[in-house]
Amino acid sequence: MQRVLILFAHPRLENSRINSRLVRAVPRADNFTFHDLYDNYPDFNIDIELEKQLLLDHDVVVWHHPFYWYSSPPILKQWIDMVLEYGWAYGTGGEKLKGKVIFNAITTGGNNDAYCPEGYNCFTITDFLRPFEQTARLCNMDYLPPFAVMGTHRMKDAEIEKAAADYGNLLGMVGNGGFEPDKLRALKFLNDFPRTGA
């Protein structure tokens, strides 16, 4: 069994039909911790020692957030700035997170065609997530491709339900340790994981 920490950051979850459904798909099991940053830190006063302990207590970390202005909501950046300290997460003596698996779970209003050199946003999702990837690499973590629910503005109920089922299925397999990171790195999105049985 793998212990999975969902670091969730959404400032207006009550207005989100996609993320609220994804959250309900997170397995209710002892090896899963759902940690809502906005709910726990409405004043942005992050408890650094608590957050460090949560990281130490888990094997897999998921940065779950909507894709705001090609990045994340501000509290997740605050979390990265405050918690991943030099000498603890990276740098001299900073090996506390070495070998832990991490990936983003994101939602975007634009569809996949909007995120390419010919598309409206000019760059791919992978390009935009490079700062997260490099942060993970600097901390000696094993960064995997994202789970991405795209084109959310036009999604129908059945599509939302399928995305939630895929997310829950992925998390369930990750929690059970039924995944091989080397194979997953070859995927564009982790959405393909439940269907490929990687």
Second form
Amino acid sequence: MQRVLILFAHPRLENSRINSRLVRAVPRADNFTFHDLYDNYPDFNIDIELEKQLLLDHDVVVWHHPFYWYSSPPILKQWIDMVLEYGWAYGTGGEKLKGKVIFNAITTGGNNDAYCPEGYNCFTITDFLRPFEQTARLCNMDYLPPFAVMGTHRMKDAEIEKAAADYGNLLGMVGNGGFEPDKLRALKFLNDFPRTGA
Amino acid sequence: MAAADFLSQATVYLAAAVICVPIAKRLGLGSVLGYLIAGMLIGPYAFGFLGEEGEDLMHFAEFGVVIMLFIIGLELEPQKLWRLRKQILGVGMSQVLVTAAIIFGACLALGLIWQSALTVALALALSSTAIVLQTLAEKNLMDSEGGRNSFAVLLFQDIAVIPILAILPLLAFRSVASDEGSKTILEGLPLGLQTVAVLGAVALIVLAGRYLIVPGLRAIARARLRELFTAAALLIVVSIALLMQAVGLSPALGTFLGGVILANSEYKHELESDLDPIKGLLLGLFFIAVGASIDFDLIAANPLLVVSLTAALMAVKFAVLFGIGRFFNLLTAQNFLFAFALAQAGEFAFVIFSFAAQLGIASSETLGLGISVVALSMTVTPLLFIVNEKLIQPRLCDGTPKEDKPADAIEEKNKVIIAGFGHFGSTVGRFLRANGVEATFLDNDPDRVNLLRKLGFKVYYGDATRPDFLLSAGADDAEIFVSAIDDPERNYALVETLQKFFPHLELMMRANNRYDAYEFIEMGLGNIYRESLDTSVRLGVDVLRKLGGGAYTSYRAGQQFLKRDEAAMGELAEHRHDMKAYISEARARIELQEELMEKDMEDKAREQDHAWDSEPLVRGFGAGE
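I have the form predicted alone already, so could you send the form predicted in complex with the partner chain?
Next comes the full complex, this chain leading.
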């Protein structure tokens, strides 16, 4: 059993089509904590101690956010700046997050074709997520490939339902501890995780 | 004194002061020199308005010194006085002893008998509390190292006068039939009982200050009659002076002690500002009397003698002071200030001389000469301050670091003054204190002041719309003035006073509502805080959230609303005079605001600054792919 913390950052969840559906897919179990940053800190005044305690209380962290301008909405950057303190999360004596698993769960407007050297976004999602990857690495965390729902601009309702189901299944598997980090790390996207009992 | 006589005399003094002092100040000579010159002009040797009564006048006006020491005591909390003990005993005592010894030797060398020489030496060793403190205060030098040491020496001299007056009769050749100097109720008592009585009087002042005066002032403040408060303040000073005289102590010393006792009370600034004009007038009168007492006939008869004696006296005093200053590690610039400040002889010399004359210790020529020398040295003092300021200090300033230590300043000086310590002001104050900013609080509700002081807040009782009270609360040195007063009328009066007398202050105003705020805008103020605005918007934001609105969206809506409301405020204020325009304008404003708010919640186009899956964007990108 793994305790999973979903750090969710969407400035306007009430108007979102995809993310509001994804959020509903988060398992409602005791080992899952859904934490909406914009809802808790509309004034960006992040409660550092509370956030640190949440991190300590969980084994897996999910940075769940729409992919805005090749990055996260600003409150997640604010969260990283404020919470991941020197001497706590990284640097001398900063080993509180050591060994915890972390990954991004993102939604992008463009589809995967746009995210390649030939596409209009020129770089891959993996490239764009490097800052998150390195942030996790500096904190001695185990960074996994992202879960990405792509091409949301043109998504049909059925596709949204499938993406939500995938997300729910992924989280369920992670929460059960039924995964081998090494195998997952080899994937490009967590969307491709081995379905039937790893 | 006949009434007409009184009126004509008052006219002469006041006119002389009103004419001479502003001119002297304009010329950069300071008010003290202005009064002295006024005295010389109306004295017997110039226009002759003032004759023999000058001496009586001087005795009367000396009461100004008594009030001044009370006020200085108010500024000096006991713990600060305790910190000055080294200067008072060390610097003060060495100054009096060394100076007196040298002058004693010089007088003996000049052929005076030793009794006269000792009297003259003791008299001339003392400096002029009135001139020095007045000038230091006027030049804002009380808080400097040199100013503090000067004050310490003067305080010691005040104490030293008592034994000096006590030993004079022992030097007398003949016993005095009716002496004025020691007419106390203690006479005839054995020495032990006298000591007990003196200590008892001091204890009485301390106890009365704690348990009688403060509750009394509270009751008087509640009556809200300003002149009654002034009367009470005067009563305190006069009765302490009377008590001190009765047991043979210096009234100035007694009132100083009384002041120190009350320095921690909430009425400190109010007492100060009530007594300050009276002190100023009496001191002015005193300086006029000193100016008038200069015997120009005597000087004219022996100009060389008087001038050279004065110069010699001041040179000796200066040298001793400078040496002591060096010994006690004063920095050179401060040492010059210290030595120049105290180089004159003072008003105590007049007292000692007149007592000595009654006792027949010294010849009348010696004493006449002495009085002229004293008066001349007092007159020269303001000039010496100018010499020090203009010629000496500029040369020393280069490379000399500023040695002002704010922690040791005599008065508590905060950058922020908050008027009104109700719910609003106290919240502002608590917030500032939580962030390490100490503020000076002013409030005019005696009960509240009393309560808050018990809780450990530094709150002062007084009417914040009075310039003198503001001044003694430190408005000159403050940077920000917060008005948390809820009564608009009092707020307007306060703004007018502050703009007139303290234009350097940044004003931050609490406004009750929109209309209140319009008034402030018209007065040219910018920092206006409507007490009803932020809280109501915050409540509204929470309503939106409880109705299911997104937290961040609601928050931003609130912030936007505040911003637009503040902007509309400024525009509306312009149209205020024309009421008709105002009403229609206000309605238009409200409509506009509702419109804008609706727009904010409904306009889908606005979503694109939040979410990529907004419709126009989807349409645009969708078409492109």
